[in-house]
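Next comes just one chain, in C-alpha cells: the form predicted on its own.
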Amino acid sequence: MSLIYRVNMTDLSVRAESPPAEYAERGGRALTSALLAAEVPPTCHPLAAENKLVIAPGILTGTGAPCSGRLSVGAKSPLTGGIKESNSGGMGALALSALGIQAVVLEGKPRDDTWYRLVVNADGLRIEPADGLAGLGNYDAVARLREEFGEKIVCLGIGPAGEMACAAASVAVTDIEGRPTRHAGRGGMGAVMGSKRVKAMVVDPTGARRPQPADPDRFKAGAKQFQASLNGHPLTSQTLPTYGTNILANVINEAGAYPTRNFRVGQFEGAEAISGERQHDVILKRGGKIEHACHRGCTIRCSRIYHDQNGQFVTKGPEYETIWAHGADCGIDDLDAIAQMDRMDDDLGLDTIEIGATLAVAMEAGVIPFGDAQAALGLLREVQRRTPLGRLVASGAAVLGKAYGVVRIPTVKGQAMPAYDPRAIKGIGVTYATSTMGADHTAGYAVTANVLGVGGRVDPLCPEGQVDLSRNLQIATAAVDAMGLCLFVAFAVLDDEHALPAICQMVSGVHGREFTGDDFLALGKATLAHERRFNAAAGFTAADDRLPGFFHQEPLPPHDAVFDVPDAELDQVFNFVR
C-alpha cells in the first residue's frame, strides 16, 4: 500500500497517511503540483514555514518500466517565486518506491537552529539531529552517512548552498555508485530543504519489494513494447548511449543556436574542443565510462564517468547543459576545467545551468574576464567560503546581474535560460517564455522538431507553428514527468506510433483499469492547469511570459535572427486552462 509521509519540522512529528482519492493514482510532477496548488499559499515567502517541499517518485517508478527512475521535487521556488517541479535521476525515486512511499512532504520550520536528517526504511520515517553534517559538501556528507548506515543506502541532501538558502541551491541524489552526482537542480529546491533545516534524507530500501502491478500481464506486455520502441530509435539506442547528451554541442553550434559569451552570438569557435565526440574520446582514453546509467533500469544509458589525466574519478558526464553553461556561455573551451566546475557545483549543491549562466553574467559585468576558467573556479570558491560575493553567485544570474547593473540577463521568471538561443530555435523560445517553471528547456523541448527532425519539422527561424509545437510538448512533458520517465523517451514517443500506447498499457497494468492516450494528455493538461493557476494567484501575469528585451532587439549571428513570435500568440499557449 502506498503512503504519504508528512514530516512536520515545527514540532518534529511524522505522520503516515494513505493518499486521499484525488492523489491515489498520481505521481511525480502530477502529484507535487497538485499538492502544492492545494496546500501552499501562493503568496507565501518561499523560505517561510508555509511553503512545503514535496518529494515524489513517478507513477511507473519502481515497477520495472524502462527508464522510469526519475524523481520529482516540488515547492514554491525561491528563484522564480512560482510553483516548481525539479526533476532528478539517481536512485532516490527507486528507493522510495520500493518502500511503498508515494511522497514525502516537508512542512513547517524548526524553532531553533538545529540541523536534522530524515532516516527512511522499512520500519518508517524518523527525524534525527544532524549538526555533525552541517557545513559539509555533498561528497563528504554522503561518505559519512554511508560509513554509518552502509553502502546500500540512497541519500538526498543539500550542500553549503542549500544551508545558506541560496536560490540556485539543488537537492543532490546519489547515483548507482553512491555518489551525489544527480541533482534536482532547477529552481532552488535545495534552499527550501535548507530553510526547513533538513541536511539529508537517508533511504534504506533493505527488505523492500518492487511495487506490483494490479494486472502484471498487461504491464509486462506494455513494458516489452516500450523497450522495443526505445531500442528501435537511433537516438535512444545508439547516439545517446555512445556520445551522451553532449552530442548536441556540434549539432546546436552548426545550427547557429549555441549561446556564446552570455548569448552574444550563436556559434562558439571552441565548440569542437568541448563537444560530445571529443568528450567521448577523452573518457575512453583515461579509463572512464560511457554508456552509464544514472539509475538502475535505465536502458538509454546516456550518462558518463569522467576521469582526470591520472585516471581518477572527477565527476559524472558532464552533461550537455553543464558543459555549455560553463563552456561556450563563458567562452571556455577546456573540458577538464569544466569537469572541475561540475564537481564543485555538485559538492556545493548548485544547479549547473543556473551557475554557469551566472558566471557568464559575472563576466558580462566585468567581475572576471570571459574565457578565464581559473577565475570562474575562483568564483565557486567564493561560494565555498560563504563570502558576500559567493552568496551572490549562488543566488543566480538574475540576482547577480541586478547587483552589478547588467542589462543583458538571459532569464525568464528569474530562472536562467539553458543551452539553446531562442532567436535561432524559436520553438524553445516559446517554451522559455511561457513555461510555468521559468526558462526551462525540459518543459517543452521544441529542439525536437526545430533542429533534430523528431516528431516532424518546424522551421526554427520562422515564428509560424512554434506556439502549437511548444504547447503540445509542454502538455506531453508534464505527463511524462508524472510517469517518472526520463525525458529522452520522448524521442521514441514522437516518432514511433507504438510507444505512447505502450506507456498507456503499462499504466493500465499498474492501476488495473484502462488508461488511454486521451487520459495521458488529460493528466498533462491538469498538471499544467494546477501550475498555471498557482502562478496567477502568486501574481504572475502575461507580462511574465516574455523573453528579455535584447532577444527582440539584438540580431543573433550567424543568422542575424531576433525572437519575433508575437505576444498575442504567446498568450495562447495555455488556451486550454480556464
Given for the second form:
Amino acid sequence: MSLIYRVNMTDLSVRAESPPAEYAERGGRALTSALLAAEVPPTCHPLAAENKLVIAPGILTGTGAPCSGRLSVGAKSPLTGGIKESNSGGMGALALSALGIQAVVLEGKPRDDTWYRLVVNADGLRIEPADGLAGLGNYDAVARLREEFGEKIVCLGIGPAGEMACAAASVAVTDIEGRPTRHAGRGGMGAVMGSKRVKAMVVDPTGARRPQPADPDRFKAGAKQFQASLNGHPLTSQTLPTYGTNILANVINEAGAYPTRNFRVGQFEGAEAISGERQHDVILKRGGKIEHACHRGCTIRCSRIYHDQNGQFVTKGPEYETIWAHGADCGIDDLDAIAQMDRMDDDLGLDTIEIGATLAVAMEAGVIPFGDAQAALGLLREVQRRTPLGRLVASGAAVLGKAYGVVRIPTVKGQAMPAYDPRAIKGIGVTYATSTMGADHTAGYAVTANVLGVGGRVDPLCPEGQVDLSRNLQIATAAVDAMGLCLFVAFAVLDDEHALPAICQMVSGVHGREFTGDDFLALGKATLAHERRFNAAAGFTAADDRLPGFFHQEPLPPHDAVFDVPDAELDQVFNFVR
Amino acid sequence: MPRIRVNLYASLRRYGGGSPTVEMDIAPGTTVGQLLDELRIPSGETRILFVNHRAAAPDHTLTGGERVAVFPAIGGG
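Return one more block: the form predicted in complex with the partner chain, after the form predicted on its own shown previously.
Okay, now the whole complex, with that chain kicking things off.
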C-alpha cells in the first residue's frame, strides 16, 4: 500500500493518506509537479507557508528495477520563482519507497523559531525538536543522527545555507556509506525546507517490506531486458563506470563548448589537468574508488570516492558539472582545490553548479581574481560565517551579479547555466532557454545528438533541428524523472530500441495493467503541461524563455558562434501545451 | 610529408603508447579513417571524431596541419 504523508509544520500535525486517484500511479517528478500545480498558489512567496515541499521516489523506485533510486524534490523555487523538480541520487528514494511511502509533503511553517526534525520508520512519521542540530554542517549533523539512530538510517537535510533560506541551498541525501554527498541541488529546495524549519529527515527502513509488483513475472522480464540494454551500451557499461561523469571535460573542450572564465571562451587551457582521465589516475593512485554506486541497485556506478594526497577521504566524485563550475568557469585547474570546494558545498548544503557559476560571476565582478582557488575557498568560508557577502554567494549567480552590477550573468529564469556553452551546442541552448526549470542541462540533454553521437546527430553549430531535438528530449526526460530512473539510462534508451519497451514492461508489471510507449510520452507531456501552466500563472511569459543578451552578441571562440535559434522557434518548444 | 597531431582520449589512450597525443606524418589525401587504421584503433571503439574542433566522419580527407581528436562512446553530465 502506498502512503502520502502530509506534514503540517504550522500545527505540527501529521496525516497519512492513501493517494487520491489522480496521484495513484504517479511518482517522482510527475507527482511533485502535479501536486504543486494543484495545491500551491503560483504567485505565493516561495518561503511562505503556502508553498509546499514534496519529496517523492519514482514509480519504479524500490521495485528492484536497475538504476531506479532517484528522488524528486519539488516546490515553488526561491531561485527561479517557478515550479521546480530537483533530482537526487543517494539512498533517500529507496528508503522511503521501502516504507511504502509515495511522497512526504511538508506544508505550512511554524510560528516560532524552533528547528525540527522528522523521523520516519515502519511505525509512521513523527515531528520532533531538532535539539543540537541547528547550525551544524551536513557532515556533522549526519554523524550525530547516525550516532543516535544507528547506521542503517538515511538522512535528508539542510546545511547552514538552507537554514539561512538562501536560494542556492540544497537538500542533502546520504549515500550508501551514509555520507551527505548526494544533493537535490538545483533551485533552492534547501531554502524551502529551511523556511519550514525542518533541519533533517531521518528515514529508518528497518522492518519495512518492499512493495511487490502487481504482476511480478512481467516486471522481471522487463527488468532483465532493461539490464541487458544497459550492459550492452558502451557508455553505461564501460566509459561511465571507468571514468565517471567528468570524462565529458575533454570532449566538450574539444568541441569548443567548455565555458571558461564565466563564459568568455569555449576552451580552457587547463582542461587536461581537471579532466576525467586525470581524475581517474589520481583516484586510483591515492587509494580512492572508481565504479562507485550512489545508491543500491545502480549498475552504472559512475560515482567515485576522492582522496587527498594522504589517502584520506575528501568527497565523492567530484562530478563533471562541479569540476567545470569550480574549475574552468573560474579559470582554476587544481583538482584538489576543486574537491575541497565540492566538500564545502556539500557540507554547507549548496548547489555545486549554482555556486561555481556564482564564484565565476564574483570573479567577473572583481571581488576575487579568476584562477585564484584559495580566494574562491575564502568566499565559501564567508557562507560558513554567515556574513552578508556569504549570503550573496549562497543566493546564486543572478543575485550576486546584480549586486555587483555585472552584465555577463549566465542564467535563465534566475538559474545558472551548467557546463555547456549554448553558442557552441545550440540544442542545449534551446533547453536552457525554454525549460520550465530555468537553465538546466538535465531537462533535455541535447548534448547527446549535438556532440556525443547518441540518438542520432544534429550539427551543434546550426540552429536547424534544435527545437525538435530539445522538445523530444524534454518530454522523454520528464517521463524518466517520473520513473525514478537515473537519467543516464537515456544513453541506452536513445540507442537501443529494446530499452524503452523494457521500461514500459516494468511499469506494466508494477501497475498490473498495460503501460505503452505512448503512455510514457503522455506522462512526460502531462508533467510538462502542469509545469508550464504553473509558471504562466506565476507570471512567466515568452520573454522568460530567452538566453541573456550576450549569448546573441558576443561570438564565442574558437567557433566565433552566437546563439541564433530564432525566438519564434523557441516559442514552439511547448506547442503541445494548450 | 604533412604532419598531423592526433589527440586520443579515455580508453583510446592505450593506442598512443601511453601518451595522449601522437604526432604522425601522413600522405596528402589520407582520411581520418586511414589514420585510425594506422594507429590500429578498431573502428568499433571510436564514436566521436573531431578535426579542428568540428565533428568529422571517417572519410574526412586531411591535408596536413590539422588537429584530430578521437573519442570512444562518451557521456555524463
